[in-house]
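In structure tokens, one chain follows: the form predicted alone.
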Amino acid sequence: MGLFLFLGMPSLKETLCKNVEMNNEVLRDFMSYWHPLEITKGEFISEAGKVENYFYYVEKGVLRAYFIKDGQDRSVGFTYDGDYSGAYDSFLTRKPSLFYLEALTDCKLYRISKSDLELMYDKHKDVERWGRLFNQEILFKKGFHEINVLSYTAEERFERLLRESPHMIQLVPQKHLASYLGMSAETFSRLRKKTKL
């Protein structure tokens, strides 16, 4: 789940080609398997306990991934314009998802099914390479987030959020950001007031 750029949101085409050069024929074929989907604020595209059949690209909107523990939901990530999204572990393993993926705003998405993605991997070496590089990126970001939560104080995590993803303050409700950073809503509010946001 990558960084958001305000100037010129990347299109699905640009995002697919970000790490791998594909010739026009391969790219056209690959893109033809991504189908548009619109959902409204509050809708779910993935639910805990269900197997995820699709992987998504967010053209417009904000999605939140979370799980429920001890009666409280805990945010694990956010995706927004120009980013990929989904219960990717469930999509790959065909096991029930451990978390929910909810629209925080109305969203315009593209999605590809597991069977279609596998077909593309078998058909085009460039698409298979895209998948390999994408998986590497996901593993890196997961490790980075775990280190961030376990190794830094609440204040340091908040400062990193402001430095690396300041747009999140406007996009995501405070309670969800606090949960994502592993702190109470009160601590988040205090740190926000301290920085005069």
Contents of the next structure:
2 protein chains.
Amino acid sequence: MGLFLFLGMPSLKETLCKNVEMNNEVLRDFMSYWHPLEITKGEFISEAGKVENYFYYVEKGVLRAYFIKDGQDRSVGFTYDGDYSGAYDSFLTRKPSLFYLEALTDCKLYRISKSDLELMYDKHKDVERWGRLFNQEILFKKGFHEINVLSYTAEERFERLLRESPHMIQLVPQKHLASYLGMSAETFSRLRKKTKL
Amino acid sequence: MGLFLFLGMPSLKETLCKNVEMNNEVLRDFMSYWHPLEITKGEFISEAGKVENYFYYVEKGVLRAYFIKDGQDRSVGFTYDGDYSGAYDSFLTRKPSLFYLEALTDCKLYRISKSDLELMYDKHKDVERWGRLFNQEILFKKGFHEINVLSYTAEERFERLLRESPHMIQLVPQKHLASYLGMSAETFSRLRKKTKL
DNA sequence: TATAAAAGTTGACATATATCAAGAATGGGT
DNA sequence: ACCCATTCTTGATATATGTCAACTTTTATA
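Return the form predicted together with the DNA of this protein as a structure block, the form predicted alone having already been given.
So here's everything in the complex, that chain up top.
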């Protein structure tokens, strides 16, 4: 059982060089700037209005990103084991963030500061490439989600979620999944019933 | 008048080093891989189902990106003078594109091939950085549009378009603006009347 | 300039989804 | 194990926006 969990959890090291060939020296140096951090369910790593100074890797746990409009809370994305997270817009632009980042479970994180990451970009071409490919990856995800929200009905979006991200149903409360898919919690619940899930 | 047009049209060279300090040698080399291309209104530079091999810079003209769902045509973005364009997802992944790219006016373009760009990434750290920052830039635009579509009513989206991209009203037929904002052409027309534009 | 084709407008009507409200189920903390 | 708070469900009702269809205006073409 312990072994299974181990297999399911890519390490920071593995994730960093998932898409890039990275010289061992460089990787060691890069790794040394990521510092561990543990937070508990309900804590925030980021709040709207503040400038974000860190970028995160989630080794274990679930994070939710959302913003508030007219008092309503709208989820824009979730992070699970083995993925990066953070208020990336604010981290890059140094402007106040639009988003909150909340732990939906206890989390084991690593993080790197803005200045350290820039140091790494300057120092290592491999890290520069890592950054390019990382930006590329989120771009794909965003593009996918945009098309999803833009061009499908609530029912189709619900079906696609079931098909493509069934794990989310387990990990994330439905009201958040609903707002992520751009529908009310009630509509989500009715679709759920209809699909007799 | 000629001068005005000149001022309003950033050159490829200016655009390439807009966000990056680029060594003159490197810039010269990089520039030499971008080849000019002219197309006329109505032509396509990219079609859904095909793998895209080029990435574009629009020196002059307007391009529209869209996809087709259930026979309906949905705009996902527009490119004007001085910006990059292309079926970027397919260009990067080498999978068949989901999008069409159509010239809404006669266009003067430059383009670079996938293999040449990768050559440049390998050869020059400055270009690698250019790529990272470029990916970052589209990421912001996408993120912005996503929030726009997700969290505002048709009326609010229409108002924001007027406020933030008034030039689009001039350059792009309304039926395309409507689908870009995720509403029917009729709804767009009614909002337009309401705002007595 | 004439004619056809495309784009935009407007009204009547249909409908998916939101909102409101009340009750049922679930889950965390003591 | 119990209780309180949160989340989820379900029904009734409201509404924004889509769809269809006819008409007008604009743009393209010969």
